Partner chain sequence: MDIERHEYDVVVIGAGGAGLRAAIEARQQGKRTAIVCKSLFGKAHTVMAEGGAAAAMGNVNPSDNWKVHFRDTMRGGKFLNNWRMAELHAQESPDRVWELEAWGALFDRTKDGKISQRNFGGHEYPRLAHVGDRTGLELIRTLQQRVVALQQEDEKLHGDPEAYIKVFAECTITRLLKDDSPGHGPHGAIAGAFGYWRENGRFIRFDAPAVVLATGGIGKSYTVTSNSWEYTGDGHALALLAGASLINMEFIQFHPTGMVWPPSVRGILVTESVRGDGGVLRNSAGERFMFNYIPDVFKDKYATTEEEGDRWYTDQANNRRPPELLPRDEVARAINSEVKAGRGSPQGGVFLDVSTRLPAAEIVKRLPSMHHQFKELADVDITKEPMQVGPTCHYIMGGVEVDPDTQASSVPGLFAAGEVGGGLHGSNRLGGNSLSDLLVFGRRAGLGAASYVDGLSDRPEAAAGDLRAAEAEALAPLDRTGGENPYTVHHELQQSMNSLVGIIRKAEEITEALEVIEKLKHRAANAGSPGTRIYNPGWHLALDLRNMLLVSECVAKAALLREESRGGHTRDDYPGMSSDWRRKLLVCSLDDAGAVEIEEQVQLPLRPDLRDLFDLAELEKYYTEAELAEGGATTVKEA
Amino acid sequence: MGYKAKFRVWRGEAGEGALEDFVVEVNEGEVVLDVIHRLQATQAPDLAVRWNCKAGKCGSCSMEINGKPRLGCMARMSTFTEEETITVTPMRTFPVIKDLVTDVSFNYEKAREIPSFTPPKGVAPGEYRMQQVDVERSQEFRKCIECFMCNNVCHVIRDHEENKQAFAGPRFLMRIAELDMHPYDVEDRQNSAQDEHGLGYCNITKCCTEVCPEHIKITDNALIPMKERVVDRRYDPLVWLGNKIFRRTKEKTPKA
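How about this chain only, in the form predicted on its own?
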């Protein structure tokens, strides 16, 4: 049975705007995105909202609902009371283009900064042989739908605009961890994670994990293991000594 819901939606462009109140019809089984579409069709035809699959798999309809980053297509209206006013705003970390649509180009810029999978020379793609445990270790991270809600909620960039240049955010630190865990990747991911992508800025508050719609354990399975690998490599005295000896032996080896 339908009812009239109270919605408060952010309207504006380029960061200038305000919340506007609407009363919109809601039918049984609908999600917030359904109501936003009805609002477009009946009261605000110029309302801008980004969406695509409406199945929780494209990540396009990221928005903040009652102050929490969520996918509009996965936020069921049945989780709110009929008397509740539902506030819908754009993701706060990224510049607003119009209404609920934000400019997420920051994320694509960071993606381009990460070198792609780099296999060892002389090994053809069909010759890769991996243990199942190695496949499973990084396979979890492949579930990412790039909704960018983890980057949106990360306070390192959410509250500090000046950090964006030096910090890739949890989504792309997770990508670095995925590649570093791949047994056939030979790129130096650990040094680049720390020196170029700001791994040290992360203080593992787990806010990224809490908002992930795919339930990826970003902090526990990607960020913390990467921090441990960097610390072992840089500060473990046995690792330091081993690298020193290996480097000295390599330098003394005559060239053919």
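Mind sharing the form predicted in complex with the partner chain? What's above is the form predicted on its own.
Coming up is the bare chain, nothing alongside it.
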């Protein structure tokens, strides 16, 4: 059932570039990444794209397909019509290196700004005892494959270069929540979430949650509870509003 698809792919280096049109064969069961690979093998050998696992596990192949952030390896061709032109562009929030490859170093810098897991002194390896229910909350966040698409869509930084300094982005605000909810973490993370990592910038639009390929409830399960923990000490009108607007199904996390 192969057919010829119309693809429009952003090509260029260091910010300079344009959309380039291709007509390319598509076979049954293929995903967008397969088609990009076919372009490499047959028409554009130097077309740059990141990938590793081809199974939605590594978070390398983030791109924007018809303007929507997606994993190229999980975007099935059968979800598009055969007539449709499929436009593939790099993630917008990060500087382009070449074609579909962007400079995601912002994310690694932010990762390093979050203080690491801090267990209490005197617990030897092998002595940790945790109940499944108590680890599940953080486990949800640890499903993150670091595709950085949540950071890519978050409007706080998507078109606001100036906010990048002060805002860790949903991925790393979620990391703070993950550690805060870790049964053995003793670091006080609530003040710094607000003061140093920009939790206050988030106005819970949930765009991050919508794009997450791991279906992590970033906003509901990480960001809002984190805001609630902070609110103990400060007044944040959004949380107050958030509580009114969204019915929370999950039980509130206990205050530390």
